[in-house]
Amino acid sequence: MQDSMASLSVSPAAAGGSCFAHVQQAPEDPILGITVAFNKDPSPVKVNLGVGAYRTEDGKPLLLNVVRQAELHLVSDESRNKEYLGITGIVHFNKLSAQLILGSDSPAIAENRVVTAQCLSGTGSLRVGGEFLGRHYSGQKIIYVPSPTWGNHLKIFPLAGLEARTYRYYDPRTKGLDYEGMLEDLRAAPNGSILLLHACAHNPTGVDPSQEQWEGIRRVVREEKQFLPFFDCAYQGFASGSLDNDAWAVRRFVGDGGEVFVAQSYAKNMGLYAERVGALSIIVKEPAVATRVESQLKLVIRPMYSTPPTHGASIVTLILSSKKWFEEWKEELKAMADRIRSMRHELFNALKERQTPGNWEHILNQIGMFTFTGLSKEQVEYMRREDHIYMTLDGRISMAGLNSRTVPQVADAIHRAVVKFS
């Protein structure tokens, strides 16, 4: 008995060590890690162009006035409580979110073919949608995402049970859309696959298809390959300044009667980053299918986070349901989009004045928060080391992180890096 007891292994915890001593140090998130490095930099002239959040001309985070008003209204409403929401969240929020992205006159909404669930911003909406597809999609459980794409896409979908593959999207030679390469890759993909599309303001490139190109993509998706399109819509209204223009592609795909998934986020366009407010809408062909889909969607959400939080979604609901606040929101949204566009022009003009080698027209042609500069990893690291300018290693910069004071500094740094490594 003593011999057999002696042969039993002793756990690290029993021996005074940690059960997790074998755990390796993980690398910093490639995007969030930029802010960590930026915060550690003692330089008084450092500039953070990596963060995917809006900044004012003073370089400060912005709380929209309409959001502040809605929040004050909620706080003063003594009838409110902190009871659990239903599994799919605030019913009115879901209805208004679907109308915002699909249009208030959408036949799919009128015909009860839309299932919407309040989720944890865009990331949570993508994850819930991915989990549902991993369990229930009858086609190929393969999702094709653009190359490049937001880095989290390649983490979310495999964890949700889908195989992630890429298709050509960005052409580094033209710093624009590789339209022919994209269509070639889509035609080579298995029929019935899932296709991840950025609704507008493609992250990280800022390169969007034209409406004519969107129509060509739609024909391949619907007529040739029978793909299921899954739109990631993180920037509605924030890209062009128009909610309707930025929803054009989604509405075109829904308008042809086919099935569509859409993940929405209110982080950027309402500045509700920390509130984690988003929605997943699933558009199907028949109302009876929608009812069954909703029942199974609840079974995905319930063991994941049970029910969503109420505060941020209540703010969105108030703004979208009030004509006065909705109009004010659109004005503030357009002002943010306009400031970003003005930064594009200022940076382009500054590089032109310095006669920086290369063609920088893509800064003006790209859209939304980000610009894919074309700078190499070597140039990016040089700018961080020598000029304290922080951006992702692929050369993506947040235009919202620029202001009139820092544009000359950034342009000088880009010029030096390009000249040194050209």
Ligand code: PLA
Given for the second form:
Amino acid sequence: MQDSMASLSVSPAAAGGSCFAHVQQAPEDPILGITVAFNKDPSPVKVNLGVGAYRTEDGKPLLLNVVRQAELHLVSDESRNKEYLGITGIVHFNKLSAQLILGSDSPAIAENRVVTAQCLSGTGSLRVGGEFLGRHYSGQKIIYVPSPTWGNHLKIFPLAGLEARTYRYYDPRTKGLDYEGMLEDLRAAPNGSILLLHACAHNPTGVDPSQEQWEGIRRVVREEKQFLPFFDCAYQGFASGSLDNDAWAVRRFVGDGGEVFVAQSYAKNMGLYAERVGALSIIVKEPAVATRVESQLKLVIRPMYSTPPTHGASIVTLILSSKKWFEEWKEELKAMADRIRSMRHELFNALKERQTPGNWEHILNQIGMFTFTGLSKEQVEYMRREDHIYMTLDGRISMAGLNSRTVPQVADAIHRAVVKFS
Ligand code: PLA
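Based on the form predicted alone presented above, generate the structure block for the form predicted together with the ligand.
Starting with the chain above, the whole complex follows.
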């Protein structure tokens, strides 16, 4: 008996092997893995339309001028140090972030009903919010996400202790919103579930509800189902070019006095991708609840990464608190949104010129960073193999990755793929 137990406890390492020999090769991430494959491709004409990262007309990443100015200011300010921040980050950053998404005149902020924590960009904000809900939400620990959605949602929330389910969102026939299907699915979901909504510029479809449709969704959420809305706001300013317009839906839901979670990211709108700057705001009904929620939020964050980093959030704080820089930022943001919109027109016109079979109006109608082209997996793989054009397998292209030089090349490739497989 003792002998057999001893032999069972002998680890492969002690026997000379690796404790990890059984570990299987994992697949690359469906989005970030596109960049890995792209980087390995030696072709001089390759084009990356995979990850949603802004590129200039020259195809280069953009460091915003205001960000550069703020960084220069930061490094030359000798009063700054590298002390640990508090668990929820820079207090001023949190206040400014809440104002940016909820509006500076938001009654919820004035009434101290908003708890904000600086988190690691949009992903970290979603994860922290998910963990908090997994521990403390008194409703159904089920989160409904749109179908399709940003793929990481389906990984983040189950790890946070929530069951993820989908609701109908996109209709491939109309290449628009399946509003009726969405409401039907929401009505069939258990009361008190959590509802993940993309605040604007839905990823991957580029399809947002109209204001009237948002209102219909809000009525179901508040009046029929007592859902908790959780907004993922990764593209504020990228949809319409206006920060306020893109916050419309969030403000509408907060404005009715109900409870809301919102995850913000500064990756796209300030071009701070690698700095990992974002915020989670939890809007509740009473200030006393907010105080207790904040205390528990700290208990979620502390064992996860203790405290957030300071550099990126300091940049954001400087820009949001300086009237001059704030105005400059809005201009730079609008220029990015405008360039993306002009790429929509160029690609649409190029396909029209080539008389590519099919209706491509959705390229013009969809909103934000992405076009959900409707290209099949087969066509996407063909374009990658034959033309060195990279996009996610669901046929999503990052419009920000296009420029006037690559549009004809991409249009030629789409044309060939469509003709070949139609
Ligand atoms: N939410 C949505 C809807 C997103 O599209 C993304 C990023 C995030 C959250 C997270 O961004 P952050 O953590 O960097 O703030 N989506 C990208 C990149 C741009 C990615 O997949 O990570 C995309 O290409 O879909």
